[in-house]
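First, one chain by itself in structure tokens, the form predicted alone.
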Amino acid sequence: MTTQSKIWPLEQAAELVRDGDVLAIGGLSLNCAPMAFCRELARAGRRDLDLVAVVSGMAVDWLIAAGCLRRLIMGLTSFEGFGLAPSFRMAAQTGSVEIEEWSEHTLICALQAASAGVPFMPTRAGLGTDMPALHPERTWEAVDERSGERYLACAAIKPDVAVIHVHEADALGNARMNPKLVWFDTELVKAARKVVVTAERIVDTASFRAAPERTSIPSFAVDHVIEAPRGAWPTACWPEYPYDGDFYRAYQRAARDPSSFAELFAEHVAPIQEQTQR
């Protein structure tokens, strides 16, 4: 096993993603999104990204508001009880970002195909829906030659970079959630060419060796580790801190007025460039 440190500074996080990359981000809705990493992408002015986000919200909205995205490949984008994600809604309505909508299950199938090294993953979910018509290059109906059963084929989606947030990681790349809740993150990790873990804190490797059953992501699956205390804010990193409801409400209020939104966004994320002004 390698003993080389995989620690990478947060201030240089954007260097791990190139313009035009397929980026996948973890978390689940209001929970444990890699927000600090997304903030660095916004500050660096990354452009033309294809973003894979199975169930997300604020992270997607930040990257759209900052002008980082060309395409969003998603299952769901929402602020849940706090309403619609305003920059996402505007992008969907105006067509400024290409929206590729999947069901959660079929998008996971596409990631599983990439991790298995096969061109597609079959599933019975999605049969009889508009999915093949929405993106025929990604999904199509097929028939099994032996059984005659119909299924939906989900073409592999292989992210260039996947980023997830965890409670703890060590310098070798071992990572864990406390408790061991990994959402869809393991599917992203297995599918991606490069994996980045942001962590609330870096701990000694001895703590992983003392309780190996608690490891959520093993070191061999991780390329870079970034220490990012409160790196999921304003989403939750339960049980350490909840989502910040006050911020969600303030964000929604500001979104009603472009100048108010630009002021809030500059304070908490990054200045909005003129060409990406909402």
Second form
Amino acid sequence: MTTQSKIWPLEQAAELVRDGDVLAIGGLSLNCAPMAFCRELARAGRRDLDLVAVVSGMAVDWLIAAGCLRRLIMGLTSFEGFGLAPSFRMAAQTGSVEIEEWSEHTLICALQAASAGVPFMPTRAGLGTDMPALHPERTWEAVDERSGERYLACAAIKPDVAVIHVHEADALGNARMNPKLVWFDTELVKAARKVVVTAERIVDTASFRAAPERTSIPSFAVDHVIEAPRGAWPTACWPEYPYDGDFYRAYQRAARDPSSFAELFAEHVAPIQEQTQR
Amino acid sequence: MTTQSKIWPLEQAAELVRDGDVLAIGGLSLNCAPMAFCRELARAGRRDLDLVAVVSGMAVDWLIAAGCLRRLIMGLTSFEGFGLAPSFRMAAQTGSVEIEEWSEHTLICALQAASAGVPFMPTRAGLGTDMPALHPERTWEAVDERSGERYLACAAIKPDVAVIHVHEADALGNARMNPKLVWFDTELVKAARKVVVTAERIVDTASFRAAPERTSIPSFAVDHVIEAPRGAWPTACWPEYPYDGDFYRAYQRAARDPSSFAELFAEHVAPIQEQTQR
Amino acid sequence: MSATDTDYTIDELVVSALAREFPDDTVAFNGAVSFVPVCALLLARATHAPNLIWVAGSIAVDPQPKEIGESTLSDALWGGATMLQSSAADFWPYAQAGRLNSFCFRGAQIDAFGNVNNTVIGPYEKPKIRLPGGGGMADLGCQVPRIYLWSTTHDPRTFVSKLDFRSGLGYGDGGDHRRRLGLQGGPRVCVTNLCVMDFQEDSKRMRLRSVHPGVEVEQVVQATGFELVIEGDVPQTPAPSGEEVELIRRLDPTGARKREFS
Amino acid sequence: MSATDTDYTIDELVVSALAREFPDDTVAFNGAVSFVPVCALLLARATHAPNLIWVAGSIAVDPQPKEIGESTLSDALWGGATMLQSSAADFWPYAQAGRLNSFCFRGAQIDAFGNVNNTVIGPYEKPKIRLPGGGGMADLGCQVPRIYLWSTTHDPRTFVSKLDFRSGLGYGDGGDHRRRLGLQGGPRVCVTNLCVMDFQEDSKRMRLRSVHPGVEVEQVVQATGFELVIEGDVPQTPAPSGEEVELIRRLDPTGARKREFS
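Give me the form predicted together with the partner chain now, not the form predicted alone.
Let's see the whole complex now, leading with the same chain.
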């Protein structure tokens, strides 16, 4: 027996996700989302995904515009200072995608319940708000009999696949954010059945052995490694490149007109099919 | 108003803990326990402490030998290859200190419940063992009605004081393990009402600003900073110094005879009073 | 600090009014599109609250940015930090345990009890306008003891008698509702482009504390969709001092704060 | 691999017998005073299981130590690692989620269902001997699907019909007890200084699988405080090959493994 490589070609990335999967994607807002991977899903025309995206924006918008989603499980979806995410907004307003709103922390609790192998995680977050009642089968208020204290129980959400973007990875699956800013990504990694890492660069394992305290994710937690230079674009991959504000602005301008949007989307992501009308 | 310094003198360390407090100490087995701080508690003759020590050894033994503890809340107490901790063993066998045995993870769950502000944390750990029944008011089996899944609920333990040892800290409370191995220490830090950091060295805040990704604990989580060079001795402060195997062996040899032990203990820790007979 | 003859703009007034609310023991962090609070926290730290700690976007602790960029969650704000948090999940317990004690919210809608909506305008299932979502509002409203509200659009569409969706908890249904839920603290003030409001002690209803220079009480009443508590004479919000204005302009040289005023 | 004429010592036999149990997809970590398993994991990785991943003391991932020191939880084992975990609490979920799939236990007492005691000999409140405590046993026995037991003191004081305290869960009361608790997996084998045992499929009672060279079945029966399942002829444990012995001595040049045999 010899050691196995986990390297997977970007062009075949979409094969790692099946129609109907629960997919979780990393990044935080304008930072370090696995955009190249999402583009592949859009091009392959994956359908009926349940997408878990804690604090996202452009990635969600791409997947909605390409018709990949059945349901969005989210904390926040926005382009921040660049405005509301247009396809997300339209899908929510027309009902073409089911929007399951959580909050950042309650969604993390649900992922942590999955990784810990417990039925739910308790938290004070969300008490007294309208959020828990949106999905009462997954979030419910309870009282601890012994202390009399209230809590919100968040049932486990176990993604079929989690995809995150990092600076460096090796063929064994070791992954490094450099420096180590993991956002919520390691929570997705721990919770998911299958983990895919896209990386700016593939490096030798020796590079991890030379600075083991800087490794962000251990090899055994990763199933596939995909080389994807500038794979977070147009989000940032700090400190290597910033988010592309020009693209965000151009995207928003184009979104005002369906044919302009189709043109921009075809050029940068994938041809739009008739899927958004379903 | 000017910015405040959190620096506190080692000689007055014991003033930070009151008789009867729930005290949590960091480190893991032979690694990086706040030994200099424990020595000060022993010298000051603190009494009736409830000590939370997840995986400890020498620190527990010192505090027991000095008569500081009412109760030990623990996962593991051992000198590893250097044998059983003699004062711990004797105290357990004579009943002079109440030993509340948990497991590593269930104890961490109890601390995490405290930091999250929830009544309990659920886990699968400990199911089917004799451990939960030792403290049924703090750990109890339950079944989630919706999924039918079993879990062990671990009630919150909120230490009055947590003390950990690090390589470097500044007057604001920023603390750095170098490299960043925090063991269970950050779980104690997040859970406790008051946090004390002992540090090999006090450094300028500029040192943290120069490498912010290497800071282990943020200033606002720390209440007091104590300079304590070689403050983890005889445990290790990797990579700066190893555990002192010779001391562990000498300690074990001395423990076979009360007067030898009293002599060694007076020399390295504190004079033994008649407290162990209580 | 009293009104001066200094030239200042409305954004500077709002920033200075909010800044004055932060005590010296503030440990605050900020969310997305939070230019006014970021600027106010920087101002407070530079004036009356030298021990104030601000964590940029729950990532960078105590940073010293040269300017405020287009995103208040991104690296433009991280320069000079004492710590870069590696994991947001690892960071949360500091808020839950009360070490991080302050957060600033704005909402598309705000009600009389300081609850906020950033989820939908109209019914949830078929919204008229889908907003970004609550994000951390549902978490922080419950868990951070000191909430500061701000708005740059004081009008009846923002200050409503009934939210279309309660994304973040203020005082809930008012009175002791938070306490019944087992929660500490609550909103302290709401600073808008017209006035500063606080909360009546027992009812927890929003109360007019001061009106900005040039604003009439009646104007605020008309701009507020719920019944505002008004007790006695309402003073004027102190204008920013010359020093404050100068500091604001130095701390936010590109005028990022103005993005919220359009 | 068959018996050879190679000189080997009992520790090398036990290490090699345990090593052969680890499949290539093993992701194991170790606890305190675990010289035999550490040595066995290193041997397996160097022979039939090149993809095996061992995490030293839940800290150092896939290290390449030059020798095995006095502590299996400390830095002597960390050299050449691909990752140093920064936080044990951060690391746990990898075990809970099944990514870390293997752990080795020894206990002061082991019962017929592979449950272990490392807490007390005698009653808990007034023990005859207070042991170090269960540590991670109660956690890992429940959460890690593949448990490997070992002991270097196969005698009736160690292999008992009833534990004084159940610190770690094996198959509990036997049969489907683990499944009723909602738990996966369980102990796979128990390797001792006399024999290799596995577990009967339905009853989950310990079963004699092979006796070490020079050991009689009756000797094992006498050394075991509970009734051991014996089905048919019991083969001999294959002795370590010359290559295995050489590797063991190279991987553990100071003979740390011998500390467990006294």
